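A lone chain, given as structure tokens: the form predicted on its own.
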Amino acid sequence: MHRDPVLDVRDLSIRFRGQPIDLIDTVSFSIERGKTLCLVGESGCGKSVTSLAIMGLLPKRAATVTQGAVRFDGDDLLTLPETRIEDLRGNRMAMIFQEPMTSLNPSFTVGHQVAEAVRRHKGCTPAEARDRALEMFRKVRMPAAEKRLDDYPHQMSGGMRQRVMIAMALANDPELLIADEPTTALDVTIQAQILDLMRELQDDTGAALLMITHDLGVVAEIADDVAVMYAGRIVESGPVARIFDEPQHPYTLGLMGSMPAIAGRQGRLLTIPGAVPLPASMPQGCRFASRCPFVQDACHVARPALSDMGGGQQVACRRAPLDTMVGAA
């Protein structure tokens, strides 16, 4: 049975100050509650910008929304009053970000910075967030969370950080929770841990995750649905078993074909060429065109539309469906 998205970001564009060109490029995405939708692509192809601009977090004298909605429980975020986006925000929607030390205030404790954040939403005493701030750390299995409680950032190793993020993110019961790259900082080990740690705590919530990442393994652990962004366009996007089985856009090959799991049956990794284009330089058409091995004359002239391919899964790609898979990239 379909259900309303929790969250649906419509033909969103962001441009920068001075730039010639939005380098956020009319991105769709929805997901729904219970739902993860990892958002996949390169250092610089704009998938932080887009979660920023969901959060309200861009900063306005550098960035503007030239173009579409972000629908969050059938509100659109864009039109929202401050007022109303600061309420929202570590309340029903919630964010974790990437490295928890520029994140975390260092002159208060871990234990003041939870209690704090559910004193400004749920109205409670000094004591009862506490009391919450500690029932958190206990869900995220922080070692001996009580103690924990009255330390500082510093005194804290990465993984336990990262824990307190999550603990942070998810002590008001958010129906959205965003996760830029939570996991790259950390060693394998706790990146599983981590890893299963949001899995379970959203299977207890509800909540609708975006998990935020360039690392296809993190996806192929958490994700229900992908969306693959290149240069601040969604060149694919659907089912993760589609996706993983049939990629059908060139970036998306290249992408699998340098994760060794899946290189291995070819015998040997893959790389993309190039790099992702700045804006002064941005291609008319296809933005991947000067790095695709599958280029034509026509890709340098017209934008690809996103094209339905079958089982939920959309192409950008004049040449899709490839016959041709990774190993000929």
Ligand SMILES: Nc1ncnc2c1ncn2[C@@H]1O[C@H](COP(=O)(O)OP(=O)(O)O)[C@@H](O)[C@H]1O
Second form
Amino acid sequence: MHRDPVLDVRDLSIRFRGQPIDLIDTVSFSIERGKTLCLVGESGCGKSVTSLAIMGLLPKRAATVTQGAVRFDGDDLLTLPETRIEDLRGNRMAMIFQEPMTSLNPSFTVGHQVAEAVRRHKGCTPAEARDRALEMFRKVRMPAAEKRLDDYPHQMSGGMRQRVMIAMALANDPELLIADEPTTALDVTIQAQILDLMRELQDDTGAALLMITHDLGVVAEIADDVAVMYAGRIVESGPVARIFDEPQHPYTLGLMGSMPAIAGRQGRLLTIPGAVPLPASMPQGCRFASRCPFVQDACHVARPALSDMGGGQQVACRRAPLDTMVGAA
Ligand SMILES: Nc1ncnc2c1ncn2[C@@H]1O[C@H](COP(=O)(O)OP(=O)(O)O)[C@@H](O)[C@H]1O
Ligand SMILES: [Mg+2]
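Structure of the form predicted together with this ligand (previous: the form predicted on its own):
Let us now look at the entire complex, which starts with that chain.
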């Protein structure tokens, strides 16, 4: 059965002011209702820039969308007037960031802030909004939920603050939730609790989830599909099982190598020397070429096209499939 995706990003390219190339380059992916897509890649690969573009939150003076579409429930967000985006944001689409302290106002209680997020979009009374905030605090399993409504952000632990952010993001029943490294700043036990919570709430609400992470443990836990981003391009994508069991892009393989459990399963460990290239010195062909153990001359010349590997997997590497690469290396 074919279903329309909640979010469909098509050929999105973004250039920062004064830079010679599109940093985000022809990025495409889509997410259906109730599904989770994990966008993975090292720090600096363009994951946050991509998510900000989807939410209409790119700094307009610094960044320009040079091509593409971001369809949300059929509408292209890139062409909607700002007032329409504001109606959607925090309402039908919501976002959670890594550091909740930067998104919470230190001068208001957390209960007030969640209630205001509801009132802004739902036009209910203050009492109804507070009831909804309390309901959400219970849903995110805030201990002593009613009392916690009156806390200020600084009175809470990082884990509790992230629960507030999740309560706020989900308070208006969004169809799309974007979470940008929501557990990175938390300690491991709390990370696991927050992930479980997000998965459970997503099951309840049927929201589509775009989870941004550089942690493959998170991917294994929560993803239906994975898109691997390197230096602003999607280099590989597909169902999570395919990406873990048969990674085809040398960069994906490198990321796997950086996670011991997976490296053990694969029976070898690849490290990726070097760093993500900066926009000013972005190579012309494959952006991973300078770090790739399988590189050939032709890789430096032209951008590798995404090709279909079957089973919903796509890879942008002229040396794929990997079996022949490993044999030849
Ligand atoms: N306002 C900006 N102006 C110029 N470059 C920027 C700006 N914001 C982000 N970048 C660049 O975009 C790249 C990707 O950043 P980001 O999306 O934050 O990566 P990630 O979230 O994957 O770690 C970085 O190299 C960063 O320098
Ligand atoms: Mg980021």
